[in-house]
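The chain below stands alone and is given in C-alpha cells; this is the form predicted alone.
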Amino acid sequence: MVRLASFVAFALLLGAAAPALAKPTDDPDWPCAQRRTGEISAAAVWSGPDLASAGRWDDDAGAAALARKLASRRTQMTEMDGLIDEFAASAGADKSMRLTRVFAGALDVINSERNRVIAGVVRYARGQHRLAEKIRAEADKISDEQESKDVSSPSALDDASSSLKWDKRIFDDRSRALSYVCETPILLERRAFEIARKIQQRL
C-alpha cells in the first residue's frame, strides 16, 4: 500500500511541473513564456516593394515553389543564400518582381504553419490542464481512504495508486516537451525574418 507521504510528494511534484503551465498573460489557453501574438504581418519584417503590387505568388510557379522550400523547416538557414541566389540569376527584368512574390509566398506559408502549431500548443495546454485536474483528484480519493480506519479494498487502493503514478508520469513528460513545442512559434518568426532579410540584399 502506498503511503499518505508518498502523495503529498506527488502534489508537491505536481506543483513544480505547475510553473509550465503558468500564463504570461490572461489567456488560460496559452502556457508559453512569450505572449501569443497573431500572424506574422509583413509591415514587421519586410521593407521592400509592396507585396500587392507584385501579383498573386502562386500564379507564378518558380516564385511558389521557392517560397515553399524556404519556408520549409527541412531547409537549413545556410542553404537559403544559393537557393536566392540561382533564382535571382534566372529572373532577369522581373527579378524584384519575382523575389518580392517569393517572400509574399514564403510570408503566407510560415503564417499558415504557424496558425497550425499555436492551435496545437492550445490543445496541448487544454490536454495538460485536464491530467493536472484527474492527477488532484486522483491523489485526494487515495489520501481520503488511506486516512479512512477501514480500507475497504487495499487491490483497489494499489490499482488506484498505480494509475496515478502513470498518469503524472505522461503529465511530466508533457511538461518537459513544452519548452520545444512553445519554441516553435519563435522560429518561424525568426526565419521569417531570416528570409525577408536575404531577399531584400537582392533586390
Second form
Amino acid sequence: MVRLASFVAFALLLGAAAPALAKPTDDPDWPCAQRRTGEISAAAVWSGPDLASAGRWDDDAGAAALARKLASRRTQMTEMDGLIDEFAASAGADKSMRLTRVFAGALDVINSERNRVIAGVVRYARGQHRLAEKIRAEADKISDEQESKDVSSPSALDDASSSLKWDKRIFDDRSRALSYVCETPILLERRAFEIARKIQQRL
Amino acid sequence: MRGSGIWGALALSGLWAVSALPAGAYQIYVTNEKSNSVSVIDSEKLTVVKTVKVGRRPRGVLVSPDGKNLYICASDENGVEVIDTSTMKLLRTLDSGKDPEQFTMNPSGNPLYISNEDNSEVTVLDVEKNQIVARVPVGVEPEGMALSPDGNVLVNTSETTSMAHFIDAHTFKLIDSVLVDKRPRVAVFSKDGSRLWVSSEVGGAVAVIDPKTHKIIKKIKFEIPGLTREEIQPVGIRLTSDGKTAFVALGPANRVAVVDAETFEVRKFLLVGQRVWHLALTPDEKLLFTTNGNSNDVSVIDVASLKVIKSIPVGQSPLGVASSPN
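Given the form predicted alone, state the structure of the form predicted together with the partner chain.
Zooming out: every chain and molecule, the one shown earlier first.
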C-alpha cells in the first residue's frame, strides 16, 4: 500500500512535469516542442548580395563592432535601426558591401550563441533525466523501508523523505523553466531575421 | 470596468470609421494561434486597426460571402466561432466537431465544411441551424479543405495518410483518394475548376491535379540556393483568378514562391517573414498578405511589382488569414 502511495506520488510528480515535457520527440536529448534545427543558414533570412564575396567581416573593424552589437541580446530590437543608419551614413562608397559584412558577422555571432544555447538545452534535458531516475530510486527506497517496517532508524527515513521532496521541487522548477529555455533558440532566429531584414532595406 | 460602455462606444465608432473608408479598403483578418486573438488589418492603411480576443487556439479563418460574418476555428474550444464583422463581437459558437483546424464555405454561405484534425473526419455543418449534416470519415489528421467552384466536389487533405480525398459534395460519399507527397496541408481549386493545387509540407512539393481524372499533372518542386530541402515546406497557396499566377508559402524557407500557373515554372522567391504559413489575396488581387508564424508579423506583397512592401506586427504565432469580400 505504501509502495502504491509512493508510486502514485511519483506518477503525480511526472504528471505535473508533463506540460513541459509534452510532445515527446524522437530525440531523447531534445526536450522542446519546437524541432531541433541546425544552424541558421544565411539563405533562410537573407536574399541580398553573396556573403563570401563581401570579404571577411572580422577584417572590417567597424562592421565587426556593429555585428557584435546587433547580435548581442542586450541590444534592443528597437535600437537596431539607429545603429545601422549611423553605420551606413559613415560607411563610404562600399556601403552595401560593408553592410553585407555586418550581416555576415551578426549571423556568425548569433549562430555560435545559438549553438551554445542548444548544447545547454541538451545538458539540461540530460540533467532532468538523471534527476527523474534519482527521484524514482529515492521513492522506491522509501517505500521499501516503510514496507519492511524497520523503524530502527526513523531519522534516516525522514532524511530520505526530505531529500525526495527537495529533488521533486527542483525537478518541477526546472520543468517550468523549460519553456523559457526552449524559446531562446527561436528568439535568436528572430533576431537574425530582423537584422537581415533591416540591413537589406538599406542596401 | 465601469467605463467599458464608453470604450465600447468609442471602439464601435472607430470601426464605423473603418467601414466608411472608400471602396478598395478591405479588412484582412489574421488568427493569432498563441495569443487567442484576431488582428484586423486595413488594406489601405496597412496597419492593425483592431485586435479582438477569441476562443483558444484560433486557426482556420474565413469570411462569409456577404462579408457580414467572420468564422474562426477555435481548435481548443472544439467549436467554430461566428463573429459579426461590423461590431467584431461574438455572435455564437457552432458545433464543429472535435478540434476543427481548417474549413471552407459553400459560396451560398451555407454549409461549412470542416476538417477535424483529431478524429479523422470532415464535418459538414449547417451554419444557420447549427446542425451537423454529415460526418465523413477521411484519412488521419485531416487538414486542407476545398470546394470545387461548381459546388459538386469537396476535397480534403489528410496529413498523415498523405492523400487528397475527393468527396461528393451532395451525397458526402468518398469518390476517390489521390496519394500526394508527405503531409499535405492546403488544397485550392483554380477559379475555372480545371486544376486542384495541393501543397505537401514535408514532401516539399505542390501537386497539380486534374479534378476530372484525379491524376497528378505536375509536381512542382522548389529549390533555393543555400537552403536544405527540409527547410522548404510548402503550405499556403493562392491563385489569381486569371489562372496565370500561383503563390506558395514555403514555411521555414521564409519565402513565398511565385509560380507561373500555366507552365508551372517557379518565377521568383520573395523573402517575407519567418515561417510563412498562409496567404490571402485582396478581392481586387492587388495585395497578398502572408502570416509569418515565428516573426509574429504579416508581410504584404504588391502583386503587380512582386515586391514585399511592408511587415505588420500582429499577435503571437499568426496562422490563418482571410480578406473581406468587399
